[in-house]
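Shown next as structure tokens: one chain only, the form predicted on its own.
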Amino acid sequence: MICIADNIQITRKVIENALNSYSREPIMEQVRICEQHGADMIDINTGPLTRNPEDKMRFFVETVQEATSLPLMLDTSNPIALKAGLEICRNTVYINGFSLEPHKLETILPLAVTYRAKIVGYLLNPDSSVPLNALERMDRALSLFEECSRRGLDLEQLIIDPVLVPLLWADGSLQAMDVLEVIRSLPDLLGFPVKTIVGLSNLTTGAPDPEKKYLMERTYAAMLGMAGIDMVLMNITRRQTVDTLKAASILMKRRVFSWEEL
């Protein structure tokens, strides 16, 4: 189980201000906090970076690399910024991500081929809408698989995100169960042990009560672990959720149990 910190994102004021002023220390401090809380990887979410995308992405990646040797996940929809980050990344690097949207197939997926980076593929429709159920997600997985094969991506580079939606959606709880079904079924559907990832923070978006929010997050984290999820993108400072994910993954290893693993 790989826990990826999603705390380094442009929507947080401390990160936005540091990026706009090219201030290294606030970003580095947030990275150190993530590492102290047990992050296995750092997601660098810069947003689209419409102004000075290359300079800002280089600054961001260089700053994060000064603070950690952990693998990095470059999270932007801007292919120009993404290419700039990939060019200077010394740490192991992942791309987050692409989907069946035509412009992402044309501009982002080829970067994974060129730079031999692992890449997250979202099970979205070509118009970026979310599939209605597990069967539709399976169909998008097959289409994603075919596009990757056709465009020269080594399938071991592919990590599939079934797309978790907020529980507050009208069908949010049903979709949450569909995501678990997809995670369990994908290896058999695609014929190889494809890796899977979920953005756990999406589940409780808009939750009015923090205690209920964290309870539901921890509960679903255990379900993800038992479904066989490989990677979880999350707020890494939520220690109980991290511990729940790790404990579930230990049980899934189907080997002699040891309390020392916890």
Second form
Number of protein chains: 2
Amino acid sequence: MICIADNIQITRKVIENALNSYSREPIMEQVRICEQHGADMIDINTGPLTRNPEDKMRFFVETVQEATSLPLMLDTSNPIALKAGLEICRNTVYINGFSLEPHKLETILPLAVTYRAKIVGYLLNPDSSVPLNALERMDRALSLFEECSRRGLDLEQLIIDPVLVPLLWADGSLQAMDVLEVIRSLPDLLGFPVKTIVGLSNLTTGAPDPEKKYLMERTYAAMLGMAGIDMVLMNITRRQTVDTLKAASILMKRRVFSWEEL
Amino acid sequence: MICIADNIQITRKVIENALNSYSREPIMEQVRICEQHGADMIDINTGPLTRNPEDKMRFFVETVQEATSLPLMLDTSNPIALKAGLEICRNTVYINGFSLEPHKLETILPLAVTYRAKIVGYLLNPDSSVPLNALERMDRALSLFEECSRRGLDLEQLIIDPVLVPLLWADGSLQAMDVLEVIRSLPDLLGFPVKTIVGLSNLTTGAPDPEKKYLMERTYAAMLGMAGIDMVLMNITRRQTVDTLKAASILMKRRVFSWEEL
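Form predicted in complex with another copy of the chain, following the form predicted on its own:
Entire complex below, previous chain first.
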């Protein structure tokens, strides 16, 4: 189980300010916090970077690489910024993410082919709306696989994100259960040990109080583990959620257990 | 999801002493603690009660009934004690438990038929050893169902316990995963919406420290919820485990979610 920190994101004021003023230290400090909390990978969520995308992405990636040698996930919908980031990555790098949206197939997917980077594909409709149920997600997964094959991606580079939506949505809890079903079924459906990832923070967006939020997050984390998830993008400072994912992962290995592993 | 307190058991000194000296108050106090912690049912684990089984069981059941009107589970391998308890139960009563052991089929199962009580059947071998894997458990479940039908039990009275063993056992974590598989598959296998129960405390017996113990317990609790468990016998004072079971149960209902439910 790979735990990826979603903490280095432009929507956080500390990160936004540091990026806008090209200040390295606040970003490095946040990255060190992620590493201290057990992150296996760092997601660099820059947003679309409409102004100076190449400069800003280069600064961002260089800064993060100064603080850590962990693998990085570049998380932007801007292919110009993405390319600039991929060019200067020394650490192992993943692209997060693309989907069946035509412009993403045209501009993001080819970068994964060129740079031989692993890439996260979201199970979204071509108009970027969320599928209604597990069956529709499965259908999107088949389409993604076809598109990737056709466009020359080695299928081992593909990681599928079935897209978790907030429980607050009218059908949020149904979707959460469908996502578990998809994670469990995908390798059989595709006839391939496809890796899966979920963005866990999304589940509890808008929760009325922290205690309930964390309770639901760690409960669902155990379920993700049972479903066979490979990677979880999450707020890495939530100790109990990280611990739960690790405990679930140990159980799921189906081999002799030792309390020392925990 | 029904949470059953396993706290009222003879192996605890406070209960043993109270039972031996026929002191009601310590038992009632412990029952009230269980109810305050959200127990839906109280398991009365008397052990075999080799001396004065009828007197002691009557005293025990009467005392618990003075403290609570919650449903009770009578947990003894002694059919004489069990019969005495069933006779004076005013609260809803369950029998816990029997298995394919011949003397239990002969002496415990008929009491469930006579008193029309729900009864927990363990998926154990006839010699009381634990099955080796999920397949063997499924086979024991089929045998239990046949025996129950043959002996006149209404199948809706039967609750299946697939028997969780400590993670410390050489194959403990494999068995824990098998138990989840059995819980998920049993209704399909038996062609009947059979209810399932698990004794959760057993899983973490011998854990080296409380933090790891509770982490593994609540992680597995979420998995039990996802597998579709109906009843969990547990240390009801573990707030996080109870909360996790409730959260899992809410998610599993597959209907519109509200944070107010938690």
